[in-house]
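The data below hold one chain only, encoded as structure tokens and taken in the form predicted alone.
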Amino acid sequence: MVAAARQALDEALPAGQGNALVDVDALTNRLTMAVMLRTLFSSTAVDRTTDAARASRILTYCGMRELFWPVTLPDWLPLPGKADKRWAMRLLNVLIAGHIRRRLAEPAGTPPKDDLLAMLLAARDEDAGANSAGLSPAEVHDQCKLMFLAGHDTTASALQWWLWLMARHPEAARRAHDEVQRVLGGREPTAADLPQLDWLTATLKEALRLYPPAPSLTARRTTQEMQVAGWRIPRRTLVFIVPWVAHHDARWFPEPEAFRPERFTADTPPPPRGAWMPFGTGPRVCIGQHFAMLEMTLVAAMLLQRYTLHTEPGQAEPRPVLNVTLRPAQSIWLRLARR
């Protein structure tokens, strides 16, 4: 994660230029794509990353649209969006299959890789013992595709909104930078540093509250009729839990539209269980939540070591668009200045 962030952040501004307007969407997509390629496949390849990011975005749009159709129509039909979906699926399948094929073709004696693909290939059923069969080729492929899509797009969205909030609230950004300097002293961060980066973590959690990357994807079907807040919900109704709405409940978050990271500092009582749930909650909580928080905190610390963030005079607030991931209607551009 640190190696990927170092390269992406060092290249965020043109060489020799002290400051510049930067497309935050492009920066965060490039960075999180690099993180996923390294952590999933131990790959530093940069070819086709722009296409892969576009494919990921297309699939989130398709997923949100099809989520509310009574049935999902076959992808071969000549319907709006189907050609883009076929292209996106084909590109990601080829990219992932290529990485798996190259790994399986490595000669005996090749030093083992320390990445998620190696863990998937080595996985065995704990109850069946060490001699149990591993995942099938199709299962390995599908798990890689899931991690690739979920691990890239959601984190890019979260970082984009965090960057905007830091630029809009320079005092909070200065406090985060001072904390990073005090804890790290100019060196690169490690996982062991996270407990000491209390304020920085709080700014990220508050960004996740205001702009949860997966704003409306948690759904459950009722097994019996129930009453909730005066509403009668019949049996077998599909109910969506929407973190974007829950996170703006003034009972738990006074002034819910305000950016107040102190809600999440170590000396503040946490909100009630279920009030803040950017990763879901319960037995099916997002399996990648710790991966995502680690990645975002490392990236945020390294960015603040290198740059200050500024909005442009008169710059309008970005308008969030409800999708599988919460993105601004238009790309956010911020001015980054080297420290």
The other form holds:
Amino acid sequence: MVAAARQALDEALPAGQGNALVDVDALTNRLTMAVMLRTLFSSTAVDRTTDAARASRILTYCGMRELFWPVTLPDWLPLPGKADKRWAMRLLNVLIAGHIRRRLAEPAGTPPKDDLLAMLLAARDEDAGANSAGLSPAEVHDQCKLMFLAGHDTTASALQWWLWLMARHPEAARRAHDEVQRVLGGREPTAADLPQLDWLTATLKEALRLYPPAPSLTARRTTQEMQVAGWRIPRRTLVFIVPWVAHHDARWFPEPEAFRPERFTADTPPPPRGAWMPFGTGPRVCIGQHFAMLEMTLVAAMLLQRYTLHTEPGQAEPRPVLNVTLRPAQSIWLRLARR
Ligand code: HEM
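Form predicted alone done, so how does the form predicted in complex with protoporphyrin IX containing FE (HEM) look?
Shown next: the complete complex, the earlier chain at its head.
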């Protein structure tokens, strides 16, 4: 994570330039994608990331639209959006398959990799015993694709909104930078530093509250009739749990539209269970939540070590739009100035 962040953040501003207007959507996507490629495949190649970013964006648009169709029609039909979807699926499949093929073709004696693909290939069903067959090639491929998509788009969205909030609230950003300086003294962060970065973490949690990257798509189907708060919900009803609503409820978060990281500092009692759930909750809670918090905190610390963030005069508030993940209607551009 640190290596990927170092590269992406150093490249964000051309060498010798004191400041620049930066497309933070592109920056955060490049960065989180690089993290996932290293985590999944130990790959430092960042070629095709622009195409991959476009492909995953297309899939979120299609996913969102098709979610509200009564039935999902086959992808080969000549319907609006289907050609783009086919292109995006093919691109990601080729990308993932290439990484897996290269791994399987490694000659005997190649030092083993310590990445998610190695773990998936070695995984065995604990109940079936060590000699069980493991995952099929299609399952390994699908797991890699899921992790790649679920693991970069959400975190990029969260970082993008955090960057915007830091630029809009320079006092909170200054306090976060002071903390980073005090704890790290100029060196790069590690996972062990997280407990000391209380204010920085609180700014990230408050960003996740105001702009949850997956704000409405936690869906469950009831297996039996049930009563919830006086409502009768029949069996087999699809229930959408919408963190966006709880996150903007003044009962749990007074002045819910205000950016107030102190809601999440260690000396403040946490909100009641379920009031803050950017990662969902229960048995299907996001499997990557700790990974994402670690990644965002490391990236945020490294960014503040390098740059101050500024909005442009008269810059409008970005309007959030739901397309599976919560994105600004237009990409946010911020001025990054070297410290
Ligand atoms: C800020 C970043 C992230 C947010 C806000 C987020 C949010 C979520 C949410 C709301 C769910 C649905 C939970 C539910 O249905 O109850 C989910 C599921 C999932 N997330 Fe994340 N996620 C993030 C980062 C990641 C990362 C980094 C990874 C992988 C490394 C990841 C992998 C997954 C997977 C595989 C699932 C499906 C889990 C299952 O159904 O069992 N996510 N995430």
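Predicted model, so just to flag it, every value in this text is computed and none were measured. Residue numbers count along the first chain shown, from 1. Basically, rigid core = biggest C-alpha set you can superpose within 1.5 Å across the two forms.
Colleague: Would you tell me if Thr223 moves between the two forms by 2 Å or more at its C-alpha, with the rigid core held superposed?
Modeller: True for Thr223: a C-alpha shift of 2 Å or more.
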